[in-house]
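Have a look below at one chain only, the form predicted on its own, in structure tokens format.
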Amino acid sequence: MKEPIIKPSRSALRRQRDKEYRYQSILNAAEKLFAEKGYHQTSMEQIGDLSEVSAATVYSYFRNKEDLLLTAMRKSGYEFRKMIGDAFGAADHSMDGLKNAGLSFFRDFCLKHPEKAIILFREAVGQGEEVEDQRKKLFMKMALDIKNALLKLSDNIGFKYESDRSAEIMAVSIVGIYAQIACHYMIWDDSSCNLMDIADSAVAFTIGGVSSLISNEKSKPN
């Protein structure tokens, strides 16, 4: 005989919702302050003030400030990878999908969530060993996502690279180019600019490179 399923009480559900709300409020406050003030210039007390809790409450959810940064990186990385993957898949893993994924990086990630981009591309750089390890793993996952997209693209249009390194090299290059452009025009360059105009040029540059390689590979005799 199966034991009856005991449903949590309304008060227990409310406490869980409150706990999740505080957790997310603290994380959102940390992201905002890390992006605006910088990681080293932000204190746990300031994060508590912005999220309307005490510093002690912040510590009850996160071990320390580095734990907050790591959590923000993991969350941003997951959202970034899902966003790009959805954009590519929505166009049936085609060349248009590759273009859409690039534009989505600038439009849906950098412009709509600038604090997340700043954390990944500025505040996570040069921090502790655990943060640097997390950052390296994230960038490697991004490159692997793009590599797999390029391989799927090649299967869809009926050609194969001479070696798996071709897709890997292009993927690493694309991640590097897009990250550098985000750093330059969102973080370093004080002049007013339209990021999407810049994005169009960056995406056209990378798509042109991929198209050229595809054309060259397809033109080679068997």
The other form holds:
There are 4 protein chains.
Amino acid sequence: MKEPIIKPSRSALRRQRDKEYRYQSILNAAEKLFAEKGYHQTSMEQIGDLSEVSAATVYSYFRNKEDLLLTAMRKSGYEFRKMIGDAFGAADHSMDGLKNAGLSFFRDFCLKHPEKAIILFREAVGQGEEVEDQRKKLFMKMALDIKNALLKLSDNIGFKYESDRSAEIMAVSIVGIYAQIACHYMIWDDSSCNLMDIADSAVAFTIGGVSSLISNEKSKPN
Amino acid sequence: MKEPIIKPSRSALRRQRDKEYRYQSILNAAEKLFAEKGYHQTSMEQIGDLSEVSAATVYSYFRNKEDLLLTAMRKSGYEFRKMIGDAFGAADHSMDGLKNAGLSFFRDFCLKHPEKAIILFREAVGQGEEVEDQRKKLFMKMALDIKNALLKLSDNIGFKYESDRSAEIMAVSIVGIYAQIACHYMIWDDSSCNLMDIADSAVAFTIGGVSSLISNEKSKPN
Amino acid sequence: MKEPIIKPSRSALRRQRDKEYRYQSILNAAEKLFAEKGYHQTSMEQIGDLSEVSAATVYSYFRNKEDLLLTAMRKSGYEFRKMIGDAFGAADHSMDGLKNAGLSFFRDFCLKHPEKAIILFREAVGQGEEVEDQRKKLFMKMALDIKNALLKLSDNIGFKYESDRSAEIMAVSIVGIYAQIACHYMIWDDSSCNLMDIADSAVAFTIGGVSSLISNEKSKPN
Amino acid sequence: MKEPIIKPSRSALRRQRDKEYRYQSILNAAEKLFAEKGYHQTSMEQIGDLSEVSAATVYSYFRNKEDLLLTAMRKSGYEFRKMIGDAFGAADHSMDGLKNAGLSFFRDFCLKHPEKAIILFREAVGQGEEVEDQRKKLFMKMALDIKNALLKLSDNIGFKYESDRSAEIMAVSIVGIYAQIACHYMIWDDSSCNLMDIADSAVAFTIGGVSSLISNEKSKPN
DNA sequence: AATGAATGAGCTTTCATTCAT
DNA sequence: GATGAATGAAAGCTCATTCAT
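Now show me the form predicted together with the DNA; what you just gave was the form predicted on its own.
Next comes the full complex, and the chain you just saw is listed first.
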């Protein structure tokens, strides 16, 4: 049965647009405040103030405060993964891709959206069951992405890792490296100015670790 | 004039011992609960209940709830550093020492005191200014320890890193790797059973990264 | 460009009125309880109960418990001063005005609002720095009002006091007399029935004191 | 039956003396702190600290905190009454006696023991049922003393007041005057330097009030 | 749809007081 | 008798969340 196509009226469109705009401005406000003052130190009223609505209105866009954090985290996670994926793909899944992905993380993610990095690596940590559960899922996906990239890479070069596990562990390690470097040099000790130099070293370390395992495998029979 | 030497009475000694015991049992209770239910989900009363004192008594041993977290974090941090330092030193600051330190972290720290790892890597994160400040200091010390170990290592082998910075970044990366592996395979996905296998791989990755940079340096003129 | 005139809607007006009503009923409840049971013996919850709101609501109308006491004190102080001022003015600032003011204090202030007198002369005393500071300021204003009345009075009669100080001291004394009489015969020893007889005597004493000083001055060669 | 007379041993005597000394030093500490920081702002521990005993020891000398306040108040009250009585008696219960008593209050009581005045006129006010009850009794006794003095005075001069009540009211008023002047010029506005000038005026006002009523009576038939 | 207002549900914290030693 | 230690009992206060308008 065909649904009658209702052409949305002009005002309905505007309303729709306004709504979307509100949603974003609230979310942005939350991100900003969570990153700046911390999740617990931010009240719903402050989020309302910054996004120019009342605290009650925030509730018609987000289930609750936790939902705001979850959404912000998911969004950041999504961008993280996209960035990594794009960078890796752009270099045909080569070793250079791995390098690019690492540099891109620092250049395009951390430096451009520090608040996202802070939420992902600090504010979403230690905030109770539901958040932790989502964070776990997200980080597992991130690790999986990297693991797949590593597998593709080895495929391309024509070697394989000792085990599937091995690639996974490397992936998890890489996530750890990036997270810690971001935390250390951007969040704690504001070295934003020369973060890219640091990034170079960190990426070199990463590549070194990966290569060494690949080489090791290479020399092995089988 | 001779000061009378006040020999602590037997009862005073016992009281002293009792007090120390209380202090420890409260701190242990807090660690356990923070790790199990989360910092914010734990009330002072629950800590009192578990350590068989009243909440008010908890306050005569610790300034406030934050103080408990800080103390727990500091303690965990201290043990982390000691473990790493001992393991590295036990192998004469050689490359094996680096390996031992890594394995020791997983074997003697994570598996034996998972609640300490959880506090260090999860519950102490995202808990406001003071805690964050202390955490930063602690993690910087941890990174410094590892950096110094790396420097000693290179001295022993007779090579040096491209720069001081370079060693530092490796150290920070190593902290990141360990933290993330612990989080991933122990906290999230309880693979405690075979954590040591995972540890092997992670350590291999670490060693690979370090070696590669050392080798790279080696091949460089000067 | 013309600003659109925002006419407050009917509902907004009602809300405004409701709010004002709430504020008053909370303040009245606090006054009643402070006077009856004492400031420290009254909890925020009890104030909420009596004014039929929750304790949390009390906090959205008053900063804290102290704020309630301060407000109550200020309000009582304002009414005290108004009453005295009116009574004195109504009799053209004559000696009769002084008398009227005294009688009015007992008749219209103490007997009609005993809780206000109790707050002013008992509950606001000895309650810490901020309250004491405000109380001091209030009582100084009260004394100043009376002093000015005394000065006007002497002007009217054509005599002057030995010094400005002298009038001030009389004023302070008068405040003391009224406060003590109220405390003694209304708060402690409920003689409300014949408080006005007592008032007559107290006022007579006051007038006597003032007159005597005026006379003394009169007889002095300027 | 005759009690055997036990001659107290030397050590028992010393113990007795020590105990008395402790009692006084605790009470003094409490007076000092109550006057300086306020009753509620003073904790038992602080009282202990200042008198060099533990808070628990304070409880073997005084029933509770309220008891300390009550004792301090009673002691101050006793000295107030003694001072007034002596001064009045020293001048043969004449009008000069009244004057002396007033001056003595300011000179020998307020200036010498400001903390006593503060406790009597500020800290003991508004502190709950039991304290208020004792305070009432004390102030009634004080008023009665003065009333009796006034009656003796009128006897001496050969006139009488309109009624017994009349003398009582004057007495209460006088207490009020002294209390307020002390509060105003010593506690609030530290005019200790010239408090005696102020005292002169206040006493003059008092005497004026009394005289006027006596004169009034005198001129009346009967 | 937006919001002012109300509140439930906690939580931390303080202290006077007691008691075993 | 002195005291270190423990605690009961509140109290003040905050905030995420709900709901009537």
